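Next up: a single chain in structure tokens, the form predicted on its own.
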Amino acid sequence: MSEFVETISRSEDGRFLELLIGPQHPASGHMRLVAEVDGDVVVSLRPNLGYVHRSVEKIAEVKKFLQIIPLVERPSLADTTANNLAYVLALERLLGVEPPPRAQYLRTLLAEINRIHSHFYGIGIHGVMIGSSTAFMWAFGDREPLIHLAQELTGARITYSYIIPGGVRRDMPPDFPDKVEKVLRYIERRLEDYDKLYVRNPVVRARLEGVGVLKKEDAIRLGITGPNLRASGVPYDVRKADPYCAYPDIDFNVITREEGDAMARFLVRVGEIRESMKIIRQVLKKMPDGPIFAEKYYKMLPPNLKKYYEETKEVKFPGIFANLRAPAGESVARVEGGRGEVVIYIVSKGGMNPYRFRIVTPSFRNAVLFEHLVRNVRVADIPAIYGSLDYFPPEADR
């Protein structure tokens, strides 16, 4: 815990110490845990947010509704594509326009790639946050081979900005399923050796069995979302609640556990990236032809733009979007990313900006976390428990 411990000062009445935790990048991000401590028993603990606020919300609504896309990817970083696609899905029915079958496909394709690459981030964090150096080296080196396929995939590794209004921006090579096959099966062999590092390894089992327990009915309660929801035993996924993409078409299945400690919380990003791939093999055998953008805004293409569509399967950016204008009225859309629900409200009056403009992200919804579980447990558990919530601060401060 010294890399995490900022200052200690005692309370008033001398019987309680008041550890300031941070906001020095204790571990995944800027924030501060300010916990009052009884010898090394935490009494209460308080997350200080805030440090990184990014203002996207004010941002957003004096950025052309184009400027947007990248905007959103920003708060979120290792989880990208949810941002992108819940904002296009919201702006898409601001618009009335309906992506063909081909590009919802590969919205689907790009976010499950996205989720596997955001689980092992926060497996890796969690990894270092408990003294496990292997961890987070194994994850972070096995986030590469997914980050190098969604990078073929949009020509970005991290910030994709892929999901436009209509369909998405470029094609997958001829060759992709392939590149896409070599790497789901080695990452099958290597989810065995972790689980003979962590699930199976008495120490990391003492760590997080029992630690943290998040109820079911506290889950509900406190409207937490995503892995750290269903690990408590409540199946509720955005993808099965209200599909979206090719969600519909796709046979899965919402990974929960009843235990709702910080192990569980493990496992069912575990249980997820085996979902996702699940999902990704049967999103490229089922990926039907056609095109990959609307046929109203192809029709609005300039002739060179429209030839090169025709010749590359990509879209010429920004091209037709660079005014593009939404008519007055509000929309709203959910999806579930990495870290759970991500949800977009827009309200237009009908210019190239919104007039105003909202993001709930599952970071933020689930930061009451840190006062609900962290409290009546050790010193040494705090690190155990963040991990586990795999909270992210900048997708909270947005």
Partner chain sequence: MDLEEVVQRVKDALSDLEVEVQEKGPNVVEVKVNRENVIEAARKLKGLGFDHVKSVTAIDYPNERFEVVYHASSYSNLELARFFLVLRVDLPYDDPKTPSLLEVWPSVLYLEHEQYDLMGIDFEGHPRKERLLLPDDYEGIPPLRKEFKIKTEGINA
The other form holds:
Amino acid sequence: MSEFVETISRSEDGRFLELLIGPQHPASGHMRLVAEVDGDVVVSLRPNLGYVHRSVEKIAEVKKFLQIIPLVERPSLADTTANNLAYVLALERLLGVEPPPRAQYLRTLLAEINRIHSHFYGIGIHGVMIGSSTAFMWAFGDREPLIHLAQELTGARITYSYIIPGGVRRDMPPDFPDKVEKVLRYIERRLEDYDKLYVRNPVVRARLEGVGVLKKEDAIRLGITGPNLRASGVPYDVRKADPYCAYPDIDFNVITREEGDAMARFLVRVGEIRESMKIIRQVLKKMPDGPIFAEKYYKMLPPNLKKYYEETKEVKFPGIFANLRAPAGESVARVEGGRGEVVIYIVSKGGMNPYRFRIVTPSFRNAVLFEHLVRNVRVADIPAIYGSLDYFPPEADR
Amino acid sequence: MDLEEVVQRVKDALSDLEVEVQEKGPNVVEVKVNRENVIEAARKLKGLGFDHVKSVTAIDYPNERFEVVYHASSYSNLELARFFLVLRVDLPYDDPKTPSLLEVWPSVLYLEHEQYDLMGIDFEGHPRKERLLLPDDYEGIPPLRKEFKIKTEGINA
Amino acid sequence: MVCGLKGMMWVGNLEKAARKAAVWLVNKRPIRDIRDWGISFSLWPVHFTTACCGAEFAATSAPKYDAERFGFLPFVASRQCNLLLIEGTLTKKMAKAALWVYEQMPEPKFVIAMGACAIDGGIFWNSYNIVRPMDILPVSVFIPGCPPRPEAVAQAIIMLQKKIRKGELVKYEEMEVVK
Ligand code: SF4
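The block above covers the form predicted on its own; next, return the form predicted together with the partner chain.
Now the full complex is given, and it begins with the chain already shown.
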């Protein structure tokens, strides 16, 4: 049996001390870490999850298919598009609908905008944890232009519910590409500053380099996902491995690094921000014209909603859609979100609710890294490692 | 690599076990196995390159059976990464026990633990038998079972 | 207690008397107004994230919305804070932690409940694992929304400040003095 599954052994002579970190701690994580320390060295650590367990899977069983869209977004609030998209992809596979090309591109656009601001969120929280408030302030400040863009597109700051079965909720405003370009140029400029503040900062390097090294074999064995996986040299990205939406037509690289330490995880995120900007530019350039909503559902709209759609390019579902029935069967979908791969598995018995709804979020799969990486490190390294994982407890606990 | 090839490979690898191999959808290979053979099957599938598990789901069919569904895929072989390998194990309703696949796929550590916690499936050989997501003092029916009812709103079918 | 001071003799519980005098003094106008005014501009919410609303709470303290201009700065240790901001759902496990944090905070202390979840469960109203904050904590201000926008959080801070300045929330007479 692999060695990390050993339970914490209490030392007989009282040499080791059990240290409880959280759930109220400076890093604002909603979880507790139970560490066993020998002096200043952490011998072993177990995350204690469940502080934000809100039973999304159970509630989904009594909600209707459309009502589940906002529900799945809530667990990972900083990265809602990934969950929204994964759920809608799974549902569409069940329903057998295919969104039109423009909708595919709009989905990709929002997913990438969301990825960038989710990465900034991660960088900011990482900054708080290693005691650099500047990084928090900068990253959270630079998140705002992107949130503003997403708001122009969808109407909400972070909980978009933009992606609906058969398409997207509204079309992009006519001057949107210019605004995006402006923001992207700003972000490009800012990334250089981050280089100075973070990447070439000796203090940050000393705290992150060589800390929490995750080897490639371990990353594969433990089923790690997202930037944490790619920082260990595994070039797996769902966008390449199992392309969805507009990704097959788009040219981008999968960022990987070989070191596997906290710094590498940080650098992969920065690299992905750059790639996402590339994707957004291509998406805007290649954006096809046409409807944003599947023909099959468009036909079902009553005339007044059809007229509304033609005038405003906004989709409003009529009431009957609340009773959307999915045929019996099951479907599974995966999507690469900011933090990693979201897997959604729906079992339907042909009713108005799913029979079993399963969502596996990246943070939950990465939770095992706490006990794997935080071993034989100093107590002061715990926040450096924790921050570098971009772990979001509500997402892990669901 | 296309789906048929993967299905064929899976079939070949599992030929000496009693399994049902099917293709489901564009990139899903489904393997049905009974619980006596599950470890053996998992080991062979791992040999094919399915090196990690993405999700473990237990499904409750009241008074009939439980089903445990593993979604595995590959990180080391990017061609295989396009496919989902779905491993399904049926369990009798009054005896929800199945061998844990931890020794084959360490990635099931938390995933199986969660199903133990929320669905009450006993994964034999899994070292953790405490609460994971529920409060430590939780007692009663595991909440994801169908007999555990929560409030619903309006007229709900 | 008897104590001598330059040949004079004071008799009685000096400490108690002093405390009484102090309470009388801080509750007297204009000292009371100055006190409340001061408190309203030094709100220290404790770093205690309970659920996903924390993402918007973080945005509130970040540059664009800059809650620090209201004298509102999250701080790490509950012993030095006077405001508990429940950021969203309170699960059963977290509710215990919230109570511990609340008990550790020194008086005067205030509670803001953020998000629909903290009012009546919000989207998770029928979950088996949640607690309504108002059942366990004295909440002064609720912020509706799921998640509330940072502007709404800022408004809640201002509402709380107004309430404090009206003298509704801080009452020293009832406070138990810890020795
Ligand atoms: S109110 Fe909404 S955003 Fe806030 S904790 Fe609840 S579900 Fe999350």
